[in-house]
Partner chain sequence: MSEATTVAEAPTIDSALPFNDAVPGAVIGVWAEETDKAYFVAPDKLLPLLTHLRDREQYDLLSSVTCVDYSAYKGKLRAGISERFDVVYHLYSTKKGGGPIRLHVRVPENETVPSATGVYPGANLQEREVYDLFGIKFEGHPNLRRVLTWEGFHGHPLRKDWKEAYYEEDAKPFKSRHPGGHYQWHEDKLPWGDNNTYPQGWDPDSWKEPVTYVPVSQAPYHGYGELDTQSIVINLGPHHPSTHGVFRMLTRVEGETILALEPEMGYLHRNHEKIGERNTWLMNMPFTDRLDYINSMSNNLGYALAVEKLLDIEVPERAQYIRVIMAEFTRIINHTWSIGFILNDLGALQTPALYAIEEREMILDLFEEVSGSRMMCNYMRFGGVVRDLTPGWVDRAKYLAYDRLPRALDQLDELLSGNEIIKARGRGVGYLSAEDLIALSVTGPMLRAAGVPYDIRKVEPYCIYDRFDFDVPTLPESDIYARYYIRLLEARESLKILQQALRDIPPGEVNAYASATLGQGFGTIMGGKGGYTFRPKEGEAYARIEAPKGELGFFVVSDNKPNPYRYHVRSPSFINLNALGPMSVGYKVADAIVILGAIDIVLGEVDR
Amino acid sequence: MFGTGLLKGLGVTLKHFTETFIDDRRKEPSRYEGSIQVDERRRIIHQPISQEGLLTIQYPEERRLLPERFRYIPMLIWDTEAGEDRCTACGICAKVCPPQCIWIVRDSDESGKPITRPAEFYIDVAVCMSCSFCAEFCPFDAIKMNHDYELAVYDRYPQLVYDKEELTVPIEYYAALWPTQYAAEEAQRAKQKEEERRREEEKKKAAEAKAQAQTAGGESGVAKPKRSKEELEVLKAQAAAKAAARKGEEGGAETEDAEAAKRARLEELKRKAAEKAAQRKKESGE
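Structure for this chain only, please, in the form predicted alone.
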């Protein structure tokens, strides 16, 4: 029938209007269930996806309870327990930032040697696109996404260029905004520390075992026999006798060679003397 769809749509609209009107006449409308009353004028409202009826709130007196994974601008984490910034000024966040709105200056000591901490850290909030790439790629969990979205100012520069002091928050603030993610990160961090401790203990035990093996007689673990003083003297005498015998054999061979060379030389001299005597006899005509 022509116009049926239009009538159905008007019926749905009338139903929602009626339910909202009736709900609004209650002492506490359903949209305020589970809300947090900050003071007489301000309250924070939790609006689940399944909620029906009026969804409009009277901002700024009424504000929505933001979900944990809501993100707006980055923030730097100050490790309260360690008493230092988690940021090491590695520059990865600045490299992966799509709009290139992060600037970092690494700190240095008195001699000019770079130090793993930022001396300056700036984010242009007017350019930031809230992509959270910086937080995802940070290897030290030093930069996270804040929930603060009320950043309206009259002058973009310099009021929307946040420095290190404005960006830094304690780790307790991050834990309050992101409780689930914070708990997961801390569990992973504790697991890594436990693994490092276990490796250090294994390394220490291996070093102690090696030292004990060397003390007992080397890495093979076979103990070297301990000899008395008399046995050592006997071994020294045997070694000396072997050395003398070896030297005598070498010396005897050298003596025989020298005597043979001497006899050959004597025979040669006798032969030459006989030849000269015969030649003189021939010349004298005898």
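Residue numbers count along the first chain shown, from 1. In this text the structure is predicted, and so the values were computed from the model without any measurement. Here, rigid core means the biggest group of C-alpha atoms that superpose within 1.5 Å across both forms. What changes on going to the form predicted together with the partner chain:
- Once both forms are fitted on their core, a CA shift of 2 Å or more is seen for R41 between the two forms.
- The Cα position of K113 differs by less than 2 Å between the two forms after fitting on the rigid core.
- When the rigid core is held fixed, the Cα atom of E165 travels less than 2 angstroms between the two forms.
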Contents of the next structure:
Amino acid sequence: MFGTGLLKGLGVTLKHFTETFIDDRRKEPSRYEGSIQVDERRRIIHQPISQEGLLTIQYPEERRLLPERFRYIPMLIWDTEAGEDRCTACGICAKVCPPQCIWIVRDSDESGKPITRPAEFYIDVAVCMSCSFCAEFCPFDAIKMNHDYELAVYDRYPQLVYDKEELTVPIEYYAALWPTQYAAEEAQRAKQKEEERRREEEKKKAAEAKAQAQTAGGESGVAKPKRSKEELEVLKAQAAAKAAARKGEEGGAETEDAEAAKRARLEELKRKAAEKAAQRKKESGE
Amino acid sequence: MSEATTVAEAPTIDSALPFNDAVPGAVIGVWAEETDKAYFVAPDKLLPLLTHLRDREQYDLLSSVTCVDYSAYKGKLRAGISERFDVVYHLYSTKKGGGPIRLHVRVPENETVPSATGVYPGANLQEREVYDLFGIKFEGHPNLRRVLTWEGFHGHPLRKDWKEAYYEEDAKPFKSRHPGGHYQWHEDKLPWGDNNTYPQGWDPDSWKEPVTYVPVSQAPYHGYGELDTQSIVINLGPHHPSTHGVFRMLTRVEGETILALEPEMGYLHRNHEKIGERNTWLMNMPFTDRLDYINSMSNNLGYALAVEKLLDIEVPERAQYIRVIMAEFTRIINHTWSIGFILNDLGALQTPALYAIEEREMILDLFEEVSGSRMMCNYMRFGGVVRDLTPGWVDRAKYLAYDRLPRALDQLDELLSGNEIIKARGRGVGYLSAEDLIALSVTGPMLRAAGVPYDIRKVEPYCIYDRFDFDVPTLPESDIYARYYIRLLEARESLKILQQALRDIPPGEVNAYASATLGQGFGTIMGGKGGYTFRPKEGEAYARIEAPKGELGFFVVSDNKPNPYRYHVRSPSFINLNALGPMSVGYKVADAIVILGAIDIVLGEVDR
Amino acid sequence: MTTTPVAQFSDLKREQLNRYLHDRIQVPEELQANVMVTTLDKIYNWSRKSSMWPLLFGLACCAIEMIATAASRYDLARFGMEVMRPSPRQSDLMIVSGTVTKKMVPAIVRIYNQMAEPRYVLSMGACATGGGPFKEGYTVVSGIDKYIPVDVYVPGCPPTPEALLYGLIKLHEKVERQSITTVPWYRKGASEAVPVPILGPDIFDPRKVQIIKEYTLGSTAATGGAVAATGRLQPQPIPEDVKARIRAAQAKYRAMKKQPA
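Same protein, different condition: the form predicted alone was shown, now please give the form predicted together with the partner chain.
Up next: the whole complex, starting with the chain shown before.
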């Protein structure tokens, strides 16, 4: 009969409309199921896949829970424990970068001999294609993908050419964003260290034996720290502030607020990660 | 799958060569290893040979026409060959299925090649592309104009000696990035502050844009009896909401009836192939994401298959399953999306499209979880995929494949299929017979909506598609409605594959090389400098997959260097546009928009 | 927010309104329920930012994310942007979403010129901002800001819908800071149209003809015109003075961030 197709179609839309409308009137709408309340108005939404329809995420207040592997722009890891950049300026990320948007200047000591530390590190965000090859191929786990997507700016230069300071984040930040991968990397690192220690010991023993045999040896020069303690502290603080203030606005009015928000988010992410890990354990246990 | 072929050192005429009894002297040489059936053809005998292949040997589909410039070739095997250009044709049979016949026509600079458009009208756009990018003239081509760049552009960019303004080095990685990588904007190195070059002695003051020869101006003149009407040219695009991007249609209309329609493209020509030849093999992977940006996973798959042919890698079982799952999810995204936008073009503004996007978001969430990005997944690698699935992923995917998506497709079906307006607008509009479509090199859902069960997953199975039980739906009508409905049917078949794949997926490695989860990449075992570059053996490979839009082929030539010597994308969107003009003639202007929508193009892939 | 009780709701509303009220003029308490005092700027900016209609204009990959932003999950309508107008005459905001090619640039500039003022441009994604991964391409424009002024840049490849929304919020903030007295479009002398670039052997901006001529015909031509440029193509360290300028700009930017205004 003429018109049945139209009516059927209208029925589908009407069904959709009423379903979501009724759902939204509920005390706890299904879009908030499994979400994390940050404060009175802000939430991190974890949309369950079984949710009927797809409900709107009210962005500035509500955010989507990003998956761990989410990638946006690279970040450089500041090893808080060792108190230095993990980057050794080996240049693999610059070589593997498809649009060639990474520029590294290798640092050198007073005598001009190159050392394994970047003096400058630029990423042109207006060229970066977020492919994560740099993170994938870095042998030192020094460059990782950041989850921060709130990067819009009013001026392209120099804001969109990120220098080393802007890129550097403390390792805790990375651990909060990428908990699984961080744990795996740390495990791998511990294993490696263990092996290295063993080898070192063997070497030492061998050397001792040798030394005893020769009863003569030169004093090995103790490597001077690259930067003084105070310098490192300053750098560390800078990096932390930078990472926290990234979300902050150049308008400047909300720096404190943004920092607090960032901290809250970090805490949130950490907690969420722990929860997730627990859940995963439970899942795998079953 | 066949291995990559290597080249005979010098072709010699041999009476035992194939087709020489039918077309004497046409084939003048063969490749050393004949796995892909590749022959050298004398230029003057090309057309008789093509006619013979089409009429007697059932090779009715001219899949791809491209060209390689051998002037900078550094490999050993082809060093002795003097002709600069090599025009490559890939022929397939829609009746027999199976692998291709590859024809090579070698031509020195400044010589012409006979145009294949007389035998295969589908060569039209591809020959124009070769002319545009390589400067090879095709004799007898009805409309040999530039297609991706504009009329008046200087030079032919894919020639190896052509350098653009940005030019830094022949191959990546650029040496200026490390260890002394002082950041500088490239534009600032040129006095006019942009990535442009201008030829010597060119005077911008006296420059006049060349008047392009537009074939629509030669459309037939119609006088209806006493009433002498005048036809006018109407331009749609490049900024037009109905063109699905930056695409231009020049139509000559009389009243509202289309007399001639000429597609005009290149508004999103992003130089994939030139950049691809400078990139390393691996670097091209994220660039393929941006070809058909709705289906990044399929593009990754096609490219990975092509390079794997050169590398001779076995892909682990689990990775094969993951690849199929991703490719089929992508197909569902694409088909629901394109249904939504066909309906948009029909005037059902946004409601169906919004429903389609809803399901797309759910699938994108899954993609994001495994690959890290919603759209530009960059997930496949040579020899597998980059990372394993996350815990719980398969269950969520199962929920989608068994429960949610079937419901969503049923809902779309219920919402749209019976709709009288869609029937009235779609039935009988944009008809083109199956023979015409094959002659125009059209592939994909368009061809299947004309009753030809040609699906590469069946006729030349790749990955592990031969293990799954699924049908190739066809519809006989070959009109807009059939093209809409076939996509729904195909999405359902994809669900079938997904259900089987998700049920059977085995545990195990996901990459033939090291696991990439520990930040080491897969390159360390792959060997080569630094682990991220490798040198495939010399030769060429063509891999094709059934992408959601049709046959997506990657043609790569390696000269045993870390960068591809030639990287060509046979894009279904681009070649399916051959049919746009013939399909639209005789219908109304409003129909032309739907006809374009039903071809389902993505401009990133059309212009590359 | 469906979870907000009614009492809180009125507070929320007042809080929202307070931003648009005049800071100094006090309204007597008995009138407060009925009278609100604001500045012309504030009300004007508020109305302008609350219904900023974007141009329905997609270029490449980012356009797909733009559509996703407009769709139900992110819903541009919450920002008063639900009507994407295909006609430049009816739209206030141009979202340049995707790679800008040289063949397309004349059309974009023409569309921009056709937009009625006040008009804003948001450059979405790496390609529109600076050429992106395709920057090295021979037909790719390295940044739409070479041709038309851009208000907000959203980096990312492609920016997720949230990133685009954040860019739009930044644009709203920018609009809020504007004043009728200083915006260019209400000042004497109508703002000029951007000259449309011309497709020659390569695209050229009519404003730059002189420089190009010097290169292709002039004194430097003797050494090989565009070929001579290859000398300049060698990577050069940034001169110290430029570096200092960049540092100063960055320091200023950081200082601005640290001090709450």
